[in-house]
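The chain below stands alone and is given as structure tokens, in the form predicted alone.
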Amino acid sequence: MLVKQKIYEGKAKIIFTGPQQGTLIQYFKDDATAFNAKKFDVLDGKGEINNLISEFIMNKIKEKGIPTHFLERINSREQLILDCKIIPLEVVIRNIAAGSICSRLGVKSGLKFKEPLIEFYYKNDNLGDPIVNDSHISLLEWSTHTELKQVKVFALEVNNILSRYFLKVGITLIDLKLEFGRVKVDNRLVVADEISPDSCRLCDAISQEKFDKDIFRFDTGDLVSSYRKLAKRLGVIL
């Protein structure tokens, strides 16, 4: 019988040792956080839905040639993933202005950018995940120029794949956050963590109904019901 050992616990997931060398188990919690965990709640069923949606999206981008850490879904809350060294960056791709960029730069919410905008944030909760640029990343040795160039290529391609797919089901991808890692056995760069409504802003292309964590951030509805509605739109659940 496999005895899992907890390696790491984050805001929304727990990472355990995997059944084979080079693998880990990623467990999706029901915890919901916002504003750097200043707002917190436990929402029954959230983890299960995010597990299903993230599995679906990871497979969708893998079909298009984007390497990911995802191997398979084990059960309703767990995924088998490749063991990676996570690059300490949040890579945010913005198609439409929303969230922090509006208050930070005085940009009008809803402004559609002429092309996707990429921003990097240093993953450090104690510092509030500050925004950084290529020079910070290179000089502080979080990544190399060559690797960062590949990160940008992958990030833009993921955004393109998902923007087109979501639009087919009547959903606009406003922005998304990606994380990347290096597979420990061969140092390959892959998309890691999760891609779910916790890490994207999504809305109905016509009605503008929201399907993302802003619902929890600003108390505008039932988050789990909205995530379930998104999952049905994607065909993940009936």
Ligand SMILES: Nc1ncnc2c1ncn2[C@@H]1O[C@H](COP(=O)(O)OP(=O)(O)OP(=O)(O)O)[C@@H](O)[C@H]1O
Second form
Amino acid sequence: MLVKQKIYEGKAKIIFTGPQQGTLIQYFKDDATAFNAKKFDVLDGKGEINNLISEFIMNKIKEKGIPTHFLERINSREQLILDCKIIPLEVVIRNIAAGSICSRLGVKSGLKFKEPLIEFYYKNDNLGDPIVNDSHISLLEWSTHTELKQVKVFALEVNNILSRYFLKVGITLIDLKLEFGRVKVDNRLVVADEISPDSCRLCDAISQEKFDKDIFRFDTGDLVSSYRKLAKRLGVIL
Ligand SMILES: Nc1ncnc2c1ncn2[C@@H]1O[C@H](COP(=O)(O)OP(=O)(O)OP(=O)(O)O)[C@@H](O)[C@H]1O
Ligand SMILES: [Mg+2]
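For comparison with the form predicted alone, please write out the form predicted together with the named molecule.
Time for the whole complex; same chain goes first.
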């Protein structure tokens, strides 16, 4: 058993060394940030609900054959994960236009894409996570051409699995953000980080009620109670 040491504190989570070589502990904080941390608050209960939702979603995609870093939930705020070398990209899959694509390209919010649209953003807070393309990614050696091809296959498959799953409970998956990593012990490509309403846009398929971080971004309601409502619909909590 190794001694637990903090290795990284991000905006939403803290990463600690794990109990065995090759593992880490991911701790979900109550902190909420938006617009590259220009907006900040502490929302009681957010960490616990995101830990549960992310566990549920990671297991759901794992069941369908997508490799992930998730091993098990340890307690209400922590989960055991595989230690990965994170590919410095935010992989965004959009089914319906919302958020930055609307302001950047003048696309009307709510436009349904004929097929899922993939974008890559370079994970770098100092630069404001700029959008990049396949050439930047391979020439700047963030990922190889072959690996990126696999990232796209997994990303589209995750979007497919989750879109269908959410729709069964009457929820539309507007878009989602994924991070990928290479497992340090065997170099396997896996879905890492978290998949939660902090990293997806979700709304009720009929009423359009929102269940995601836009509630916090634009102060339109109580974020944690909306996340709890979503967790209930998914059967994650009673
Ligand atoms: N399996 C993993 N192995 C190693 N690092 C991971 C793993 N999963 C996620 N991470 C990283 O742990 C950190 C989680 O913290 P958090 O999400 O709060 O960061 P952040 O503030 O979004 O900042 P950034 O993602 O830009 O570092 C992220 O840097 C994420 O990329
Ligand atoms: Mg993050």
